[in-house]
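Just one chain is shown here, as C-alpha cells, and it is the form predicted on its own.
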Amino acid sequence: MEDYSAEGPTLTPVDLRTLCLSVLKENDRGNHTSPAKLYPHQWLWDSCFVAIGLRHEDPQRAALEVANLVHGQWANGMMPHMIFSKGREYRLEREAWRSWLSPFAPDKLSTSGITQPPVLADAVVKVGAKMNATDRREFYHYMYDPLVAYHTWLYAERDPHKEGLTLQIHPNEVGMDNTPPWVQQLYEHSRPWWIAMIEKLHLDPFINFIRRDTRRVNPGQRISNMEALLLWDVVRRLRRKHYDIDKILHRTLFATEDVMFNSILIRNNTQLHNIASFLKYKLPAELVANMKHTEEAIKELYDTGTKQYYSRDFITHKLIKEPSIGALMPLYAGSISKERAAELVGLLKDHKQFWLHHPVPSVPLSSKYFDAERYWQGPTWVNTNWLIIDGLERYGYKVEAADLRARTIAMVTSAGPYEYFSPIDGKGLGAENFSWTAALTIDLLAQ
C-alpha cells in the first residue's frame, strides 16, 4: 500500500483528530450537530455519521445526537430528513416544506416531508459498542421502537406493491441531490413549463439572488440553478398533496427505487436485527419477511451486460442506466454474492471510472455528467468512501479497504475537513468545517 501522508502538510494523526473534534465542537448546537455554518438545521444521515465519529470521544453525546432525531419522527414512523431550527430567521424554510399539512407530522416542531438514507440503525449499533452493557441496553431500548416504526413505515408506505424494493419520491431522499440518474429522471418526467421557459430564456442566473448556498460557496461547486428549481418544484408538488403517499403515487410523474438507498436499508435491517438480538426482543414477523425480500430484490437492480447495479424507475421497472457511485453501494449492503462483490471491486479499482488519484468520485470519470467540482456530479465525499470501506472490510478486501482509508485520511489532512473534494487534485470544495467529514475522519483514524 502506498504512503499518502506526504501529500499534505505534516499533520500527525493526533493533530488531525484534534482538528476534527474542534469542528464538531464548533458545529455543536446542544442536542445535535449542524453539518456546517451553511446548514443550520439537523439532518438525518448527517447526525448518524456525526455520532459514528463522536462515539470515540464521547459516547453519551453521540447517543444524544441520534436520540434527538426521534423527536422529529412522524406518527406514521417516518424519520424526516430535516428537523428545522426554531429561529425566526428560518421561518421561510419551514414555510417552504409546511410539514404541518400532514396529520402525521409532529405538533411542536417543523420538519421536511421526506426521509433520507436509513443509516440510523448502524449508527445506534456503533455508538452502543462504545458503551458498557448497562448503558448500551438503555440506549438500545430507547431507540428500538422508533427504529422498528421507521423500518416498518419504509415497507408499508414505500413498497406499495410488495416487491421488496423501497421507492424514493425526491432526490434529497437518496442524499445525493443532483446525482445523474435523478437529474435524468427530473428532466424527462418532471420539468414544468415555467422551468422550461426559464431555461429557454436563459434567466436561470437570476436564481442565485435567492439561493443562500451560492452566496457562501462558489456557484460552480453547487447544484445548478435549473436543478435547484426542479428539486424545489418536486417539494411544491409533495406539499400540495399533503405528503400523502397515495395521492403522490396516484398522479406521480416519477418515483425511483434507488440502489444506494436500498443497499443502505439492507445493511441497517441487519443492524436492527442485532439490536433486537442484544435486547432479546423479537422483531415483527412481517418486518422480518420484508427484510429478507429486499435482500433478494436487490438482485433485480443488476445489469448483466455492464455488470453494474443501477437504480430503477418505479413506474416502468426499467433500469436507469446512468452510472454513479450508487453502483458500488451493494458492497455496503453485504447481501450480494462474493462473485458480484468481486466485480464491484474491479469497477472500483478501474482508473478510467472510480479509482482516480483521490477516490471515490460520486460519478465515474467516463460519465458525460462528470464535473470534478460540482456537488454530487464528480467530487469525492468522505461519507460514501466510509460506506465503501465498510463494505470492503466485511467482504474481506482488507488491502483495498486500507488503501482507500489511507487515501481518504490523506485527502482530509491536506485540504482540511471540507464538505467534498476534487477527485483529481484533492482540493477542498463546498462548505468548510463540515461535520460528517470531521466525524468520519475520526472514525477512520480509529480504525
Contents of the next structure:
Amino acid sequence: MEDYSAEGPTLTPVDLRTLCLSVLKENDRGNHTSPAKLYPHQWLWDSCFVAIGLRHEDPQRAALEVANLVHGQWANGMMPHMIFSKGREYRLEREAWRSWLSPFAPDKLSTSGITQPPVLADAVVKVGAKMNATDRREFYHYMYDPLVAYHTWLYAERDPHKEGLTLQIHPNEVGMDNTPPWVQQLYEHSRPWWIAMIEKLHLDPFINFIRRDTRRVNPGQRISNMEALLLWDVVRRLRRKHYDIDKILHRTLFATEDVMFNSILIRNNTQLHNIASFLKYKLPAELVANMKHTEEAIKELYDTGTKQYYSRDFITHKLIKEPSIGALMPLYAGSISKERAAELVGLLKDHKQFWLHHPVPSVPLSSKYFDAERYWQGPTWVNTNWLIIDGLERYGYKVEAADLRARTIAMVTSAGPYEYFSPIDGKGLGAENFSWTAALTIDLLAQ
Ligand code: GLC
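Switch from the form predicted on its own, shown above, to the form predicted together with ligand GLC and output its structure.
Next comes the full complex, this chain leading.
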C-alpha cells in the first residue's frame, strides 16, 4: 500500500475517487462488502454507507449491497447488525452469538442477535435516486416490506412502554462500541463480580484471547480489554435469554434510549414515508402514529441546563449527561426546531469541544474520556461527519456543511481511507482501507 501519511493533500479529487473505488473493490465479497480486512462478514450500517457511495459508480451493485441484508432479517422483523460469513474459520464468532437459539433467526444463516442504527431507508432512497423510474420502483418495492417489518419491530419490541423512543440493549447497537455514555452505564450496572475481580487484580492484560482486532491494530487505538470484556458479557446475557426481549427486559440491568439511534430512526422514518409515497403504498396507521410520536419524544432528551441532547436510561428515566457526538445527531433527525438546530451548530463550532483541527471528534475535547486515538472516545469518523453534513444541509447551513465536507475530504486525502482519524493531527487510525470511509468520501466528492 502506498504511503499517504505525507503532510497536506497529495491526491487530486479524481485520484481520491479512484483510490476509494479500489478499496471497495478490494473489500467486495460478491453480494456484500466487508468493512475492512480486519472485519469479515456483512454489517448492517456499514453496508448502508457503502451503498450510499457505491451508487455513484454502480447503482445495481449498490442495490445488491442492501438487498442482501434482507437475507439476514429475522422473522420478527429485526435486522441483525452482523451476518456472519460461512467457513470454519468463523465458527467461534458464530458460536459467540448463537443466533439459532432464537426461533426468529433465519435457518440458513448465522447472525448476531442485536441491531444497529437504522440507516437502511435512507440508503434505499439514495440508491433508488440513481436509477431510472422502472428500476427504482422495482427496487423500492423489493425493500418495502422488509423496511416496514423492521421499523414495526423497532417499535413493537424496543418501545414496550410506548414512550416514542426505542431502547438499545447493547452498545454495539448504537454503532459506537465504547462511547462514554455507554461505558458509564456498563460500569454502573453491568459488571459481574468476576469482571470486577479481574479489574481489581489487574488481570485484564491477559484477556487478549477474546480480541482479534488488537493483533492487527495498535491496542492504544482500540477499546480497552475491560471494555471488551464488558461488551462480551452483555452478549452472553442476551444469548442466555435467547434474545427474547421480554426475558431480557424482565430483569435487565440497563437499557438506554440512545439519542443517536433515535435521531437516525426519525430521519429514516421520513425516508420510509418517501418510499411509500413514491410507490403509492399506505404505511400501517399504527406505524405512522409511532413515527410521529418519536419526533415529539426526542424533545425529552434535551437538557435545558446544558442546552444539549443526551441519551436516557430506560429504567431510571434519567438523562445520561456524559457528552458525546450523539448530542449533534438530532441535526440529522431533521425534526427539531430551527432554534435547537442553531444551538447544535453553535456546539459543533465550539473550538473547545467539537470544532478541532480535524472535526468532528467522537467525544468533545473537554470530556474526561477524550483520547485522540482511542476508537469512539475521541477520533473523528467519516460516517458521523456524513450524518452531520446531511443534517446541516437540510437545516440550510450550507456554508458549515461545505466547510465540514471539505475538511473531511482533505483529511482522507492526506491520511488515506482509514477507519478513523486523530482530530488533532489528522493521522489515520484503526484499520486501513476501510469501506465506509471510502464510500462516503465518494459521496462527499459527488455532492
Ligand atoms: C465496529 C464499529 C461499528 C462498525 C463495525 C464494523 O464495531 O464500532 O460501528 O459497524 O466495527 O465496521
